[in-house]
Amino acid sequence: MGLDHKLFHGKTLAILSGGGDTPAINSSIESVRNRASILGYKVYGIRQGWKGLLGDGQVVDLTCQPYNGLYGGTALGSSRTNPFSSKEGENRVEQILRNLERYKIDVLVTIGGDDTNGAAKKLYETEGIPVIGFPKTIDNDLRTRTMHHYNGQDIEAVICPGFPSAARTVTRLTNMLRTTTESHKRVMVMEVMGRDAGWLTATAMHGGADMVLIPECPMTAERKEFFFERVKELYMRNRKRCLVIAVSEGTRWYDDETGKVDVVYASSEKDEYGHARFGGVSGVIANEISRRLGLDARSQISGYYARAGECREYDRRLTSTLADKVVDLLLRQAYGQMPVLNRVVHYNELEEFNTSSIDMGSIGNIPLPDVYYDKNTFSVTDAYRDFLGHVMEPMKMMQFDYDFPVVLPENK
């Protein structure tokens, strides 16, 4: 005898997205919404992340509504609102609890990184709110316990929704910059998002970058001298006399005046999770290359381009696969968990049987592993190229391949 109603008929699941946007959030929202609807949930969307559960609340109905998961960013909006911040003495937790009750929300799915999902887990532990996390970051630095099997090694890696699409954009921008760099025989220093990890910046080598600098490898006074020597060597060996160097916005750079190794800040103002805004290290590095080596060096900040644009194929299927795991968590009422890939796989292996779940309260961040980066050449290793090869197709490089014969004046 069949059921008269779907399993979770009469229950309501709400979705919010917090922190920085990625090209894969709308796809994540659509995938979770579709599966929750099949289970019988009414599905709500909360606008502007945690901010949408403050005051009177900002809640919309996603049930039986068209939704374009290919469109990048998040139609629900996002913010860096911290539920446990107490600006002007307000109690945000009380407001969140009140709105969850007012809107009759039974389960909350939070799409975000360490900050958003860490706050959700704390609400689960302290207030008993049923939550399920969903991973999101272009930095690809959430500790998801995803293993990369390479040449007999087991390397702890990450594949997080948003990263594959952002990586595609970074590789394309890198390849595009080479034409202008070649034309003027310059050194182009391209700055890429990445506060504390170089996962995304390292993808620039897939697009033809000659060197990469990452936060995991601080540029001390000694490292800087070695770096300048390497820049000069590569530039002189390049028959077109040009270089493209990708640097993470969080690269720690030695300041000759202060004698300190530190990041370059675009603003000293901090968000509610205590993060200041980085930016401008590419300009500092380009200026020093020009001054120290006498080369024409310029900087280019790729900035928010990495966050922008449509959801690419790998991300699309990845969000769908992780949403399948959300179904399992909902059925088992395994709250306080986040779905993840348990191993690095190619596109056609993105299936629920290659997923697992981890505790939302112990996500944390993971830097680019040493095995992926060669400090002596400022470049990625074959292990990283293999990792990226699971996520991205080979790049079709723009090249102007031939030289012109040199004309010598005739002797009279």
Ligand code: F6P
The other form holds:
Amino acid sequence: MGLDHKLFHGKTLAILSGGGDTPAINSSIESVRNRASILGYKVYGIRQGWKGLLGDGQVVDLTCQPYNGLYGGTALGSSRTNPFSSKEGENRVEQILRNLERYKIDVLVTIGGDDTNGAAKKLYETEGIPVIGFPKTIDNDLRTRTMHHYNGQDIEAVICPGFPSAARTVTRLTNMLRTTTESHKRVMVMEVMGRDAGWLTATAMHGGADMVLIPECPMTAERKEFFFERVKELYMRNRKRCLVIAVSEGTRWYDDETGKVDVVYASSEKDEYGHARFGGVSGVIANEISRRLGLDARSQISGYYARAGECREYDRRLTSTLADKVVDLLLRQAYGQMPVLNRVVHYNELEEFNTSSIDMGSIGNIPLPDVYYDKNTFSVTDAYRDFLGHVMEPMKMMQFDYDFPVVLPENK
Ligand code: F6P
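After the form predicted on its own, can we look at the form predicted together with this ligand?
In what comes next, the whole complex appears, and the chain from above leads the way.
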């Protein structure tokens, strides 16, 4: 069959990625590109998110080009450009509409979180631009309405492309940190990305963290006292006298001097969607542990490592499965929608029939459900471990299991 007999021959679909990158964006781009090409679309890529539709536009042709979806990040680049926030005298929406017209783009697929897809949805509603969303975030806090069936309960969970790969990295980093922590008999406080939710930080327990602090549970003055008690208890109970504590960057912590419970800011600057940059809470906590408990404590920010590196197996399959659903949306011209998984399943069971679509944009954030976190022990529950067991392939953890008999001097 010649190209001109394909259903969407003569039409152009463009893809952009916005917001923080993840290890699974190239995989998402490649999966959508491949399927759209089969339908007959010419496929364009827009560079640097919405920024690539401003000015004269930055558009590339992806249609028959080689691509490597296993390489992490996004080859198209990303930005936090907001089409609806304009500097003086600059009308971004007009520029975007003009460029969509100039490049003859018929459909736009936006890979992003709530901000990018929210802006796309607004363009669809106010300007009639046909858009389809594609989820992504390592924070895993988009309300995708994915159900996790556990022990007779249906738990509202989330699986966003990018999270499974990031979870593996966080797990691995945590497990690596254990060796140096053990050598020095320290308390290591490891900070993990996650502005509003602890989904990602909680994965550190899979890598051997002893405790986890998440944004969902503000560390008030009372909770802090309780936390220090628990640190002391677990440290003393640990045969190797060491402890690894994972903390989300967005954890609110009681400041003894100001009397306020707040996040620690890395910068006072805000992006175009109004988000400030967090960072440094791990250092604050480590210092207080040293001061209050007299233990040798250190902090380590894992930061961008969680977003870095290659796309892992689960993400690869997930992006393909969701891209299959994009085909369905394109065929039905169901714009303003985003594909999601219905049910948390293991890698091998990821199939198109387990997907549906939801209204894209401003779908809101979903915190780590209470049923996944035990506030009394600052750790995750069996329900969360079960959830993670679906998303992550088993990993070989480093562990030193031996101990040695003590030698006493022969001449006393
Ligand atoms: O939204 C995803 C995220 O990775 C957050 O966890 C983090 O706070 C933020 O991005 C950092 O983004 P930036 O690349 O703008 O520093």
